[in-house]
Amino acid sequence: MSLWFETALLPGGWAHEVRIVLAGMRIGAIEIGAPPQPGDSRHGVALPGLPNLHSHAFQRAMAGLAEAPGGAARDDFWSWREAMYRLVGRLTPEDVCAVAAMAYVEMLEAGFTRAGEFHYLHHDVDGRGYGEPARMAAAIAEASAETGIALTLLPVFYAHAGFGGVAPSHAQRRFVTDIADFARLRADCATTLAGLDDAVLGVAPHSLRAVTPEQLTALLALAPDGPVHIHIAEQLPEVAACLAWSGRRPVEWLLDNAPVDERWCLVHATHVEPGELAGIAASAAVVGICPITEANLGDGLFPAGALLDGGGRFGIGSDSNVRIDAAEELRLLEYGQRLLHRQRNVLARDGRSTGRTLFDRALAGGGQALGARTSGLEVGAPADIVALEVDGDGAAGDALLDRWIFARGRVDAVWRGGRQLVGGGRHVAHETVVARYRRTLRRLSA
């Protein structure tokens, strides 16, 4: 199978004319300059699709239902997270595929081709293991499956409730494990990945407040390799427990005791200081920005200009999933940038266009952070495409990256692994998915 495209976005920049072969699920050919051939699928703007490295797929069954003030004194993350405590004591693994299938679709329909799943939702109702202990991962593993997005699974180890190891609430029930449980848990990870295609094996440590400095060590000895994504640094009371704890802040204190380096995503760092910035550059690790859930949190703004002066790496997510866009999240950094310099295009760099540099930064971080590399639409590459629409107003190059971050651009088909998922702007599983999800929420909210 053929794919034509007017433009492409290449790792040597943009083309024209570009036909692209499908051997499987990689690029086997990319022709340049090319015409049309019969029967090749002809499209608009080829761009390499992008990865989504921070996911939390349930919560988007919570999805603007926490937009009124809930009766505390003060409405912010930390009461946002009681509600999400409420909706997790009534999910089952039906629940979850059900929801986390409607994510994903949302998150093809954006462009988004692989996600991120920093999974911590591992327990029965009641607290107690599954018979099979990853049964809930098996819930997100079946979502991917029917959706056709990649998945990299990111299991969380979470112990306790604050620093120094605080034993955890009632409410944090379904999280909780030990070291030896999650052992057996992340092998089970395993086994249930192992019919997935392209599929990535992480660990995740929930934070430095959930995991003691022990425990941490023995997580990283249970994944000597791939991922590793840790929330940390996301909200000013974290860091004041964190100083109070250790006299150190939390980026501060990872990197001085963890060997931090390009495996992991430190997701969130929101609030940092400029020597640990310079640390996390150092140490080639991505982080994790999610901005429109770090807005709708009103967590703050991470200072990404500095980050890159300072040679960093980042990535976008999505992850409490109050909506999936994959343009918006790119849109929403720039934006959170110039509100807090009072100037424009912020964060270009390298000659580029804004759009263009947002594009390539989130492509290659969120690929690394995701143990999934590559250098875009090349031969052997996966063939994760995302073509874009045309709509005949000049625009070409970086504009047209530009026109569909901040103006009006739209996706229209998605390619995963080979295999066409959207067309016309719409998931080939678009209606069953969606069907199933509002029944799920009826009954949840039932």
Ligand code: NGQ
Given for the second form:
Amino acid sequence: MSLWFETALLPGGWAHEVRIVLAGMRIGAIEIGAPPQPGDSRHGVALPGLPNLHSHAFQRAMAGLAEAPGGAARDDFWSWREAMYRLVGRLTPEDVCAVAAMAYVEMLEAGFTRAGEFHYLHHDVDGRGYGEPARMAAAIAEASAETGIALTLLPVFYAHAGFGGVAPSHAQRRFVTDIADFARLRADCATTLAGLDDAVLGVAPHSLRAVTPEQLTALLALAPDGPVHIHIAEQLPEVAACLAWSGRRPVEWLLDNAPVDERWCLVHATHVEPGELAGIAASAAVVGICPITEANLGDGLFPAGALLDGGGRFGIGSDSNVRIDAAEELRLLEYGQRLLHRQRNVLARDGRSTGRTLFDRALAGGGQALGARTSGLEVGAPADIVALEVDGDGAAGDALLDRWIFARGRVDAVWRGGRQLVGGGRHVAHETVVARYRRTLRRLSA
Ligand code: NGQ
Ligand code: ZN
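Since the one above is the form predicted on its own, can you give the form predicted in complex with the ligand too?
Below: every chain and molecule of the assembly, starting with the one above.
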């Protein structure tokens, strides 16, 4: 089976008339300047699939449903979290599978080929563990298998409601374990993932709010390799609480007290000072920026230009999944910087266009953060390929990425592990997944 593209973004740059010969799940050969052969599937622009480094799939069930003031004196991240916890109180494993499948279909249709699932909804509605500890993780794995998206599962350890070991609230009962239970849960997750192609297992201390320093050390001992993800410095009250607890800002504390290196993904890191930014860059960790969610929740703007100036790395995540769109995440990342600095093309680097810089960095950073390092479309790599429609208007090279991200442009087809999952912009299981998702939402809102 071979695919033929008018043009393709290869690790060495743009190439024309590119045949990609599939060898099972991988790329077997790449021919450049080759005419299409009879039987080749012909397409426009080939890009490597993007990693989505931070998702809470279940939150797709409240997308667009928390956009009216809820009666809190101040509607902000924390009041949104109350609404999110109300959803958490109701979901069954079947619901989670249906909602996650919807989110993963939308991710694939947008050009994401791997999801980093920051998974903390572990227990039954009464807060007790399921008979099978990783029952909820199995629902996530099932949604991944059904939709075909590659999965990096990040089982989350959650123990406290605030810095200094504050007891968890009732609303957090479905998340909470001790280290021994978490070790069993994570081992069960490994078994669950064994049947899933290219799956990666990591570990995720939820945040410095939810985990004590001792627990953080114990978690790292449980997971000596693989990705380590943590939410950090997303909200100013979190920075203030961390300062009150330790005298250090969250990122500062983490860099001083944990072996942060290239395994790590610092999710958000919105509120950082120059010294912290330099520390992140020096550690080779990836910053997990989630522009749509950070805008939706009123988090603030991460200083992305300064990160790049200091040699730092980033990837993008869809986080709350309020809207799932890879191009839009990249666009909003740049637009936030433009509005802040009153300049244009703030994140363009190395003499390349903004779209190209954003895409290359998000590809490399996302792959690193999800334990699936990639330099893109090359022989031996997984055949994770996104085809954009061609407009036939003469745009070429980086302008194709710029147009996809900033102007107009649609994902036409997507292959993940050599299997075509999206054609004509639609996932092969779109209808069934949407129908089941709607039934699930009707039941949840009844
Ligand atoms: C989460 N989401 O775990 O889903 C969090 C909210 C918290 C974001 N931080 C809960 N965007 O951080 O306490
Ligand atoms: Zn998150």
